[in-house]
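Shown next as structure tokens: one chain only, the form predicted on its own.
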Amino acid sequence: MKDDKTRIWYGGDYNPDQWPEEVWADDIRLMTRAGVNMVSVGIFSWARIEPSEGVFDFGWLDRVIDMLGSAGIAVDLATATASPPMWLTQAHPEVLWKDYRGDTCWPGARQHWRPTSRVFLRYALDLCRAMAEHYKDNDYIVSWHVNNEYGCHNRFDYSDDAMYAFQRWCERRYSTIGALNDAWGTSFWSQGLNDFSQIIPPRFIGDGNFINPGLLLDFKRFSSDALKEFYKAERDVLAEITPGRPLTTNFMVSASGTGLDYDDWADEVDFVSNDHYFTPGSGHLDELAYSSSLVDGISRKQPWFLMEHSTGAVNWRPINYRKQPGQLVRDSLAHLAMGADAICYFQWRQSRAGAEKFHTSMVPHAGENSQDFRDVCELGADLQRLSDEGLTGTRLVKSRVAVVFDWQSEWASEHTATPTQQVRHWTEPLDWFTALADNGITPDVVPLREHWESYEAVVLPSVYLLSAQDSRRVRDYVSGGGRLFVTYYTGISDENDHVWLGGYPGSISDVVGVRSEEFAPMGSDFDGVMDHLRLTNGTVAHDLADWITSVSETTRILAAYEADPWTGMNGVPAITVNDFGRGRAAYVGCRLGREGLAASLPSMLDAMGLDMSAQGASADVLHVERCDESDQRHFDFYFNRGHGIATVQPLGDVVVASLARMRAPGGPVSIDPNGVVVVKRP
């Protein structure tokens, strides 16, 4: 089957082995009706493909792949290695991962294997090799889906296999035990090591105790790397036998999905793919757009693949909320707007049995006579229309503003001995994305190691770890004319989680022009403690503030705290702007949340000399643009962010309108809640 570059891929996970073969023909009929042109097959089919050791049954898989291909539906074939069969774990229980208390994760769900097990790797590679040899000449298969959601359940393994692998990883990273002792600060609590063989994973150390921060941070780095090495081993076997067939594995990028360093992993896939599931409530669209923008940053604005999302409710939350009318189509087009060239769901047909039977699907329990399936068909027609209009080959237009995200800052902020357990890195970038959108600005979200220096304005939101190299990047960016927004909890420690001395933010205090001597956490766990701080600009801070005791001569105070004298915070600077070289740096020394940031941004933008009036649409509308390199094909996406009717004036022809209507030819378009309009400019 020809890999058609002009089409938007559309489909989902297809699990024909859950159903009698007589259902397959009906699946093909409904897929054709819905406009499905690709499905992922075999993700959890190891026990069906290899029912006993060394005995392979490809007959059923051959039949379904042939049926799909003959109907014009391409196959993204999975290696099926995500969940080992019972015969394997019965024969080799040593492949099962262990938790930090030493308890074994027994079979009964999925991902019950340890990434560092050489035994499990051998069986997995044997399966990859057999599948690659069998399907190397099958033109219906257009890509390899390697494993599935690495680390979703087996991110951390504390077995002896993991311990020995961690020791080798540390030796490669530090070369000498002295360098490791320095990095981990082992002189504290008599933790000095004489040899790499003395390293153990961060196993159970007693309730209420505190693990060494350096060890824990490195174990999180190691765990990401260990899973990556397993992926690379699978990938390399497939690539050797089927050269030229692209390979990917599905990431799990979301605002809070911070388990693996996906920016690091992105170098190892032929194309980035992601699984994303919606956040219920008022943050639904903004969190989705934020996460997809981060995926676009990870893929360096190359097309990426939405491998999984849901038509409606999931099955794994305590309360599994349904999607509201219009959100099935709206959510998919939002991912598309942010750079995806493929829209796929978990899964095609809703299961009758098993742990995910209440996870909604493209064909729900209600069957084809259902609103969900009608929406699936509507979306298929929309995607075909956008393909015909030339959307593929376009890219997300670069914003003037970048919000930076850093996995390792998140990992460090997760330690249990910090100024407050109410603050983590991941929440602040999302708050800034949403607050900027509230001001009509749609920013890009980019990883810390990306070239964010090319943006006119950059936000460093609670980027807890800043190495000397990254601190120089900050200094060079601002001194060269950049506009930088920095928040509390940024530049606190270096890459080893050693605190920068001299006051906070230690590594870039000269850039922001402020010096804080102490953190001022806020809470409600004790009677009479400070639980909030009011600012002179009318906003309110919660959770954490900096006790800023000095500012430079070039620093202007935009807002200070209004507090009772007993707090010691009355009159302390809260928001400042500093001239540094040819640029400026704003500093927000407290957690304001989305609302406080949104209200404070106009004055900060003005003080920074930034006119963003033409950047976006309005607070009611999320405006996203895609275009090709020559700007011959330019598409505007307009999403209603609120619960009322929003109005936009399109500059071109309306290509797709979902829950939207034009008042008169060439006139304004009204967009209902959960609605979207896609416009192609002349």
The other form holds:
Amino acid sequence: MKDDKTRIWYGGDYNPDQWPEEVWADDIRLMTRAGVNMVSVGIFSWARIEPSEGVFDFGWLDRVIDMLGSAGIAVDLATATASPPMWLTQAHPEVLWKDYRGDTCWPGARQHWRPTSRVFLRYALDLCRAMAEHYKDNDYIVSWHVNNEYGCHNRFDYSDDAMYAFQRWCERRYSTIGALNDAWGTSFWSQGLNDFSQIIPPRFIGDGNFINPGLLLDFKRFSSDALKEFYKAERDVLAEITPGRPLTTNFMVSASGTGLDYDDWADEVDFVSNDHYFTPGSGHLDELAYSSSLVDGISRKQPWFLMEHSTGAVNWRPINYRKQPGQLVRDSLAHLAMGADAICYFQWRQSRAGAEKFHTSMVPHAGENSQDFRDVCELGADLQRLSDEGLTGTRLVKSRVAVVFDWQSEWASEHTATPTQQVRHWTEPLDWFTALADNGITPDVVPLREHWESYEAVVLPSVYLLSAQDSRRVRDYVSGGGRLFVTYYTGISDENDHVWLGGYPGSISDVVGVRSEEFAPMGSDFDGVMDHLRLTNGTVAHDLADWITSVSETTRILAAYEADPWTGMNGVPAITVNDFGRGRAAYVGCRLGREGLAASLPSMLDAMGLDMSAQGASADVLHVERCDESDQRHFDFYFNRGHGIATVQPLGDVVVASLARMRAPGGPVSIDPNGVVVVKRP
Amino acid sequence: MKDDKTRIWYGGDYNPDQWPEEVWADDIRLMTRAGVNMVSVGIFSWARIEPSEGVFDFGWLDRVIDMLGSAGIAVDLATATASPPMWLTQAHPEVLWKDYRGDTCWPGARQHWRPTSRVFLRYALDLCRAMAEHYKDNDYIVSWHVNNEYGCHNRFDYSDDAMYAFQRWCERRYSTIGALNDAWGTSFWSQGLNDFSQIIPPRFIGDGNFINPGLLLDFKRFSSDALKEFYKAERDVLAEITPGRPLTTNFMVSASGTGLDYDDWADEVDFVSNDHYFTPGSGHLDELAYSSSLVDGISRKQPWFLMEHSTGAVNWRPINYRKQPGQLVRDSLAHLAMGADAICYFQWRQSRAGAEKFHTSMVPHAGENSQDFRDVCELGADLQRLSDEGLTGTRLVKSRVAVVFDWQSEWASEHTATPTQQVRHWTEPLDWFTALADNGITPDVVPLREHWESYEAVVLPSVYLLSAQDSRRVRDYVSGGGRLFVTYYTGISDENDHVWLGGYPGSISDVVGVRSEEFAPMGSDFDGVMDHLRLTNGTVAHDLADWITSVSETTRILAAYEADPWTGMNGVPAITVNDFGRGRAAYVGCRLGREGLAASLPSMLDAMGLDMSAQGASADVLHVERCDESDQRHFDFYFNRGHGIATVQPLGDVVVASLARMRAPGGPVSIDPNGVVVVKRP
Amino acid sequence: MKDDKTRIWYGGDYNPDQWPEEVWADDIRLMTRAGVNMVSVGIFSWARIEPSEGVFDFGWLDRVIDMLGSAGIAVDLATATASPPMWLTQAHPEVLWKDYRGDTCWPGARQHWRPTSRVFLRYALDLCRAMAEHYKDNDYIVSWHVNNEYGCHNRFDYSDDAMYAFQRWCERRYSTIGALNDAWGTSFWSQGLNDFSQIIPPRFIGDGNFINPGLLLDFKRFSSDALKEFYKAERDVLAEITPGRPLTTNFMVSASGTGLDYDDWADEVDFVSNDHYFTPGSGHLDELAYSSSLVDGISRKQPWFLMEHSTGAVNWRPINYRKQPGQLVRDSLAHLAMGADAICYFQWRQSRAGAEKFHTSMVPHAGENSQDFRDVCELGADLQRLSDEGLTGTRLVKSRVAVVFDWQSEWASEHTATPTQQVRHWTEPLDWFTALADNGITPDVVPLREHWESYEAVVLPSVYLLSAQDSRRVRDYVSGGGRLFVTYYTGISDENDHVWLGGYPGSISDVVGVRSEEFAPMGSDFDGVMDHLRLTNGTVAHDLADWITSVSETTRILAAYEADPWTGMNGVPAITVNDFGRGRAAYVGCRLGREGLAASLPSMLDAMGLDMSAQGASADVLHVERCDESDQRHFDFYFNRGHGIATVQPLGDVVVASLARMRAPGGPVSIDPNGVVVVKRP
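Target state, the form predicted together with another copy of the chain; input state, the form predicted on its own:
So here's everything in the complex, that chain up top.
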């Protein structure tokens, strides 16, 4: 980003085309008051910029950018390609995507285009080119915002265009149809293919039937790649015309896990941007910190943009809970703590009409005389103070512990015909993150592809897919001295979802020193079935347990199940620790949930020989640090995690305090619920 | 209706074509025994009347009408256009409607025609013409029953015929595409239209996406109008040929709220007819009275027809509860009390076969030797007595209190992407009706379009849409001295669903004297979210509360929330009363439900300066009055609302008593559960 | 089956084509070790056998059959027609079936063919012919396994092919369109048909609408027949070429009731085969025994094949519970007890890939060193011992009591617009089976079409459809001295689903001596509705009660309801016994569930004059007997039904004991939970 390297960007999506021009001056006035220094413009303006084919109207956009720039507000300019205008889809209905039943997705909302349409690509690139040519010399524009939230609605398209593109993708991946047949296991159910042209997307197969999981997994990979190719085509047009201007597109990383493979996408952007919307209720802060840590992992500790979040309630949930007092400021500072150098909202001014009119914004329906806008101004002042104190240029301090997340394991574990549909990859990493925080540890969340081997301790939480290569990485890590935590449903299958044989977890059974012969799912959908298992350490397992029938000689059993003997689960090992090479591997053979993990962790850490007491904060505070490479500038962020008043002893000067106060100079700081303090070490 | 102006019509749908002709004589015998004096004939007889294109067979129908008429039973003759025969849809599959996914609705049930098909209209009008010509001189026929339950299944059609008709409708409404773009807010998400020909119905947009709410709202308006146009075309053919014969079509008004805009439709019928089916359980009587009161509001206190209800269980619910002893008579008398001058059932004789064979009827499967048929006879006698006493010509006495209902607010509040999907318009008016009854008050239910200003007190319960004009009506009403009760989710948007800015309820914030900055939805779909709020008056709010941040100087706070301070809701005003002009406006900023409203009403009425004690009945009795214009004939209806024995002191002679008895002459009357007494004042 | 008439077949589905040939030798080794003597081969091998149109590759199959046969393992050879290869559906997409919305069922899973496609039939028969010709002289093959689980996914096809075939089927059934119009009651809702060509399958009619139930019922009959015709065509090709080789196809009979009319199908196979998968939880054993007894009923006490069951968890439920220790052996022996002479699994070796990789198998992922494989070997030994002791040739001993099951009643009771959607036929027979077992009685389950008149006592549990002829059978049975138990929802309609008039159960009201005028459904989907009824005998009814208004003079009331008087149910008869002719008929007018039935049975048996104490076992044991015609060989099977230790006194030598032990020679045997003993009488 251009010029001032020390400022923290602050702003939001700005849609001036939804308002009469009279309102624009008021927007500028309020932005200035709030300390806004950057806005994203034009994301959904295609119909306005190109009102009919090949006819462009930049006048209004020129005016608004000029007003912004003159007021010192930088512009993150969208390519405006996110939502095609009606004239385009009327002339070319063949660009509309189709769902798995073959039904057309009609205009009426947004993102109603198929990623593999050559026709649509041509129109989109024409618009990119026109935008780039028109704005290539405009210095108010500091970055390109390419398209918007790729795949939010059009992630899966089952049209014939998609089919042909999928066939080509498969051919590139497998070269021969024999290799694909092997990967997909098509000898099952007479599904053998003679030719790539026989490939069909995973379309409707009737209810209650089960589609080939290899096909499903590759279709998810293809769908992520198809959108990425579309992005790259847009990017390349822009990069050619405006070579110096950085490019990004906003990801949607959150703890819900599914979506595009953003770790893979991160290779293709100049800086990572993310849209994050809070989880209501008790998981609010932890999920936010977890997701942001994962963004930081994707970004490999380079600064990243928080491109969208909300000042309060969203509009797209069945029930759209508001934020509590203090959460507006607290959430933004939490993203900042986890490595963001930009804090932006969807959106600047709340819409009066349209499908998002009930999404809160920086200027709410109530107007500037409102708590939200006052909080927005306070946050602007806080960010200015942090800039002044030199936060920019610092990065999230690396933790001693990494929790691994893997999109492909999530994708594979979402499929039908698994041991239990209650278990997927994504919940387990978040449970570990939270349980570690309950023990005063703030771990890093790291994609499987990245270098988690550099951490002192690593958690593999239900990482269902482990390729031979990743299994080797795991083995090398532990034998070389690493401390590894592994859970049930890890290392079950290879990258083609072929099960590792010989007893679960087949790929790393030797490393963890346990061997399970069967899964023991739990539930309550039939009378008299087992719906939980009690462990000897007082915790309770739900949903899934491994039926571990043997452990290696070097394995110690930390907890076992207590159950009626006829269940076959009484005395079965539940938590173990194994010495392997120079390291150790703990195995948790069931879903304990956040509470069970938090309760089990102290003895597990002890058995692993890990002393994490220096990590610092107590369970009621989330402690996050940022510092620069030379540790000249070091900031401590303390967030109250609970509903009581938390107390911390600052190691320096309190730079920002929200719902928090120092009791005496240099003394401890009291933090109210939803409060935060930022301390700069001397 | 012809001839005898003093009789109460009594009867039901009669489908002789489902039975061998031998049965018809038995039907007449039993009708006579039951006091039936009118039946609706031919509703689903198209295939029988016109067995192939242009070939008509009136013989059987002539015979049956003659048998009925000769026995003194009048005929409400259907146009028979409700369900097209197979030969028609085979020859013209293009008349079948399509759902939002584009899937054809096939024959196999009923109403499988699209309202905008010119082809279908032609066939339907040909049949109307043939019927009218054939029966124009038949004096046994007292009215036309046009079609049947318009829009019950084919309310929304997404076919191309519907698309073209919708385009024309939009053009008539908006004249210019610019006006439509403004109304729909199409600057949002690049949805701008260049031309009316670009309009598409709200077809499938993919799951989890959000369609333009302006488009949705207008499509509902259009769909109501498209069916109304169809009705008018049928009507006009009939009216031309049989100018003196009154016309009606049966509405489906009930407290579930959604459906066609029947208040608008009421302008087009000679008299209003309604089909009502009871709500099982504790809301049975209140919902019935509420719905009938709304029908009376639509009918503007003109007598109306109860065209269908059931003697007992229906067949179309997942669980079809039976009526308790006494409810058959009680329900009919309750409709009568609320203004009906005709009591009809679906249907006369219970079918042996077909999709409605388990729908109870006047002559059940068990035959004439059955409790239901005995009750049907008793009811016939009761109605005769009431006729004799002069009930006909009286009308429902106007209440002092009006509860406002608004179809368009219901439609708009049904859409996705609202503060919470748990809140819609329709539940609130019924809750108020019931809570008022719990306080001894039987209010009138009045459509927003009608003249509620003439009432002493008015309730606006979650009337989400208030146009500028309706807002002015509200303001004038209160400033002129009216007593207004307003709830949360009222006056949020204008008629285009554009939010009124400046703080909720934006359109009448000054009138109610409160300003809310945000919605505070409640629920339990996430751990740790707020699922209720306690008020200082002891009641409890669910689902939605307003975050009221300020009240005007003239506003008194009757109740506030008690909550943990970190929720931000502690001390926030919940119920207020404001002096405005010469009137007062109470505001209830949350969903209290029937119980919370009932408990809060006494202090609210008091603060509003309303003394309703004269209204009369106690909470365990529903008291309804009918009288004629000169108050010569005055009838009191008393219905037991509960499971105990209720006691009332009659102000005159008991004319009808069902499950009730006088303890001593002139003394109080005891009414059992499900019982009713009708008293004629001297 | 060929040669050794005394052996019990033991094995499973074998899919060698999913594994490299190196694995085959290992398979043979392990099969031999486990005592496997038969496997089903080739079920899903079409793509491998005929890799492109008309090109056959039998080499691999020849090799595998040869290896098996040489090792003494017989082959049940599939026709391989269950799942068509990609080349076929690519060339002929018109063979893919369509769902009720008209959406194509695409390849990607299995069974994606329409039963009425002439094109597909031709390909399938060509394959049958090729298989039969190639293998006609192979002595290792002992039977034909025709296709696989017909109708598991393609039971209902709504394509035009299906439509035309349905029209022809209707014409054969009804001869004239008038007869069909009568049967379907098309005078209702103007559905009259002029011609068989106007018939359409029950395609999409819009949500919330109600399709003609006669059409629905006949479409289910047609769909069963269409698949049966397909089967017969395959069978006839095989039978012509290999006249001596027995043919079967695997049914899917289970207590869930719905599916094809297997009793009708049983006429067309040389021996009945069944696939059964256990119900998790407390109903596990009882449901298994019930289903197997029904298979025995279909098979008319001829030996039948258990073609598929599972060693442990399946993969197709949302939660796939494992089996408890002992259940692998116990389940197989229970099937054997109920009349199976073959015990086979899906499948031999657990897949590594594909949609069923998490379905447990004889050789699990864990390999031969596993509890499952050890149990499989134990079971093999047990079966060998039972063969040696002469079990083969014995059959399930006929019970004194028959519980009737009827597919057509199940089909009809599944439809919409019934008194309550909570009540269907299928749950009631299983409840009776279990409640009888709770009283120490193991009844036979007998299809309505079979000769249940030969039993001392018969239960008609919610047999909704009773034709005039079946009603006569019932009347004759009781008047001739039979003891009949009848429940609510029996004899409501005739075979066309036309209600029997005059009061329920109209067809046999005189026999049972009760007359009900209405149904009284119960539930909790509305506030304040009745959700249960208490009986004077202490039991509780749910879901449905009959409103019995009179009983005959010969009827005794065993229990009535106790309820608030205003419900109208207080004192209404609930359980009655009537003397009719030389017999007696008990009537249970409500759903009591297993517990209520079990508690009510002793007094009902007493009132019926039935002394069942000699039946033997106590409630904690399921006792099943097999013997030969001359009662030379008599085996008692005792299964522990509960979680305690059960004790039985054997009447002979313990031949097999699993989780059971004799305390002293000749003394009582203790059976652990999930245990079983088999005793041979001397």
